[in-house]
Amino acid sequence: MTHLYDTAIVGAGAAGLMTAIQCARKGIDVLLLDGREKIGAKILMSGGTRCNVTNQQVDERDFAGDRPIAIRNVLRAYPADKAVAFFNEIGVDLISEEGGKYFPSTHSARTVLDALLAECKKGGVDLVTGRKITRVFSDGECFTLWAGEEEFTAKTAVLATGGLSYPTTGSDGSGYPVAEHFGHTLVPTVPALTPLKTEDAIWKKLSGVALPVRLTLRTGGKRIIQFEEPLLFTHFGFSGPAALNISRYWLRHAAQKNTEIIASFLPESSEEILALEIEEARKETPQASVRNFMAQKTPKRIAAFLLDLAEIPADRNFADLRREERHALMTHFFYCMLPVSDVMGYGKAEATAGGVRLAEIDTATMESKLEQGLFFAGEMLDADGHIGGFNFQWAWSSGTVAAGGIAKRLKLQV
């Protein structure tokens, strides 16, 4: 006879692995389901390796989705120093670096898989792997999961398959289909934290510079969103931060006309003050080469190559420089247009835009609202956050709040 689970959770990822483990701390009998026989890929190759597991200050304007005060209700109910004591608690020490980012002590995201799969057998978890499902029914009692003609049957059941981003670690959005068959429908998806690609050579020949600066998506002359982070330039276009931040907000309006990205190469001055800067220089030093005064301010490589963009002369001084070229140099060190073409897509993209509606959640327990008994956690719901840990802590938050909207379902002691 088929073993009757208190819970079955689709997907050994992140927000599969939180909930299992705050599932089984509440005495719930649990089945976790992945259908690779090796799980946490996506956890092992995050961070450079390092597994950025969250930040010193998350909130709801650090994700882009439809309902931001659903998502700000869920992380406030298990927020990022929660998530910090959690991970202390099984053995994972962290340290905090630049911008809030957490990562491991080791600087090794096996760490923290290797300490979340211990918390899941120290809880009794039942981890079985290699069993795909395709199919989930519910007959008002309990749930039957299916992995080709092996079925599991439990008295609740959790999504929380992913979404579409880096598809050879597993997600393929398998949990999509299973979520439209009870009546959820999906916000469309796009890849996100992904970066962007060119068409234009000559902007690959700055491939390997980075530097800082501000990013502006407009459409129609109108802000869209800005982020001011580190840009790497790349043999196929733009990567860093910036660009992987960008991503998910330009492929929603890329459609629409007069879609640009525009970059700021020198985010911590000001027109007014290069201005001033620049006729202070044709008083004072009026031989000075601009393109040397100009590479004091930015990386050599990116101001001979806005000069040039610009068309003022490698050899022009301050003494000879025009009006129209003061205008030129101007727009292309502050108002630069990104020639952007297309993204590269799910397979480089770090997480998923879209997915499951959030109005179709009870966001105080991650239940759906319109089958009793099924629960969603982390990436495949419409919430996805920016660079620097913001996703891991949906993962840690929303699997955290599910497990509570389960035992709640079970009526047992929360």
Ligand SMILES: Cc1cc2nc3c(=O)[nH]c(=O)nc-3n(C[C@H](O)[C@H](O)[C@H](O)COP(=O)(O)OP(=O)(O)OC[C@H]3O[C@@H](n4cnc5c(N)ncnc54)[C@H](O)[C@@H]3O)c2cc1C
Contents of the next structure:
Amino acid sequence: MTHLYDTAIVGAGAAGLMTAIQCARKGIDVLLLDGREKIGAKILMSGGTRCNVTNQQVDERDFAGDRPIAIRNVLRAYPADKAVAFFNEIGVDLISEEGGKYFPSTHSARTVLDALLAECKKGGVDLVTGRKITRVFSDGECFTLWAGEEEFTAKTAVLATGGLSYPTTGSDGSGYPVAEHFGHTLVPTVPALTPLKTEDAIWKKLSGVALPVRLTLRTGGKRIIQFEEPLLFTHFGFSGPAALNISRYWLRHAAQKNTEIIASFLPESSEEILALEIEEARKETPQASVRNFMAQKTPKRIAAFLLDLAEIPADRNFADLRREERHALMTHFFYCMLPVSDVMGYGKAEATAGGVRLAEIDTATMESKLEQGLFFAGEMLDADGHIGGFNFQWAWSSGTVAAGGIAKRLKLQV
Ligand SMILES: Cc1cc2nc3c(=O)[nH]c(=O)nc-3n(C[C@H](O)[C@H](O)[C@H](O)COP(=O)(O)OP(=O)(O)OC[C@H]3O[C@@H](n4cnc5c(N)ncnc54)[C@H](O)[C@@H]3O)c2cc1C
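Can I have the other form now, the form predicted together with the named molecule, not the form predicted on its own?
To see the whole picture, the full complex is given below, headed by that same chain.
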């Protein structure tokens, strides 16, 4: 006879670990299973190995997904300040940085993973690694979970198997068919927070340059979303928070006609301000170089590149700047189309957009509306956050809500 656990959690990533800890704190007998021998790869690589644990300000607008209200319910049930208090309590001192991002004061993601694992141990969680779950079955009373021929049993089950990004970390999408077996449906998945590629060789010359920009995604002239953040040029295209954030929206709309990403390289200025400045320069310093002037506003390589694109000669001064050249300058600095051809895909994506439909989940408990006793947490659900600690907050919030739901379900079963 196998031991009958109160709950079996599939996936020991951020969401699974949080669910396990919160369950254990409620006196629930927990089995935590993971397909990988070594767990926590994604936590360790997160935030440039510093782990951006959460953010000072988190709400549903920091996420994409078909059900913003469902996301809001879960975040409000366990907001960021509770997560900060939780980490302090388990010995992880957090510091906040620009953009409200919280990191461990040790600047090491290892601190976060070690603290979560220590807390699991303290709570008596049975962590069993190297067991990839391929089938889960419910007879209405309890769940049987199979890893090959080996089986585990529990009164409730949690699917916290993540999405499809960085599949080498163990998140290979193998949890989705398990959810589908119970009748769940998926919002089609696409990579999120992934760099953008270009086929246009001239843009690759800017590799290594980083600057603040405003990126706007437009489809058929309609604005879909806008991000004002740093952009990094690379040897394959575009990266940095602005490019990563916009990637999932671009992918969702790429098939539609006239989908374009427009960059403003002077996000803190405006056409009106620049027009006035140029007019002033024309009057007061007519012999001054346009190129040097623009190089004071944005990195030199960007200024030269955009002026070349606008076909403004390198030696152009303000006195000789023609009307159409001024127009071309404005267009290239404020409305420059980024020639995006594709994205880097799941292999380089920090998250997965789409996943198990939140409409099929009771967000007060994270219990399936289709199968009593089955719970969900984390990135396998249709919620993907922007850069800034939002994806981890979703893991902490949904895991904690799931633990509350499991406690409630077990009480009802007694
Ligand atoms: C490079 C990178 C940097 C990131 N940086 C940040 C950051 O700084 N801040 C932030 O908020 N977010 C960040 N993210 C996103 C964040 O890491 C994820 O959103 C979060 O880890 C998702 O947690 P999860 O537990 O839902 O899924 P995962 O972390 O993907 O965990 C899922 C677990 O399930 C296991 N599993 C999968 N299938 C099975 C199965 N069939 N049987 C058993 N086990 C299975 C996997 O082995 C894995 O351990 C980053 C992601 C990446 C890739």
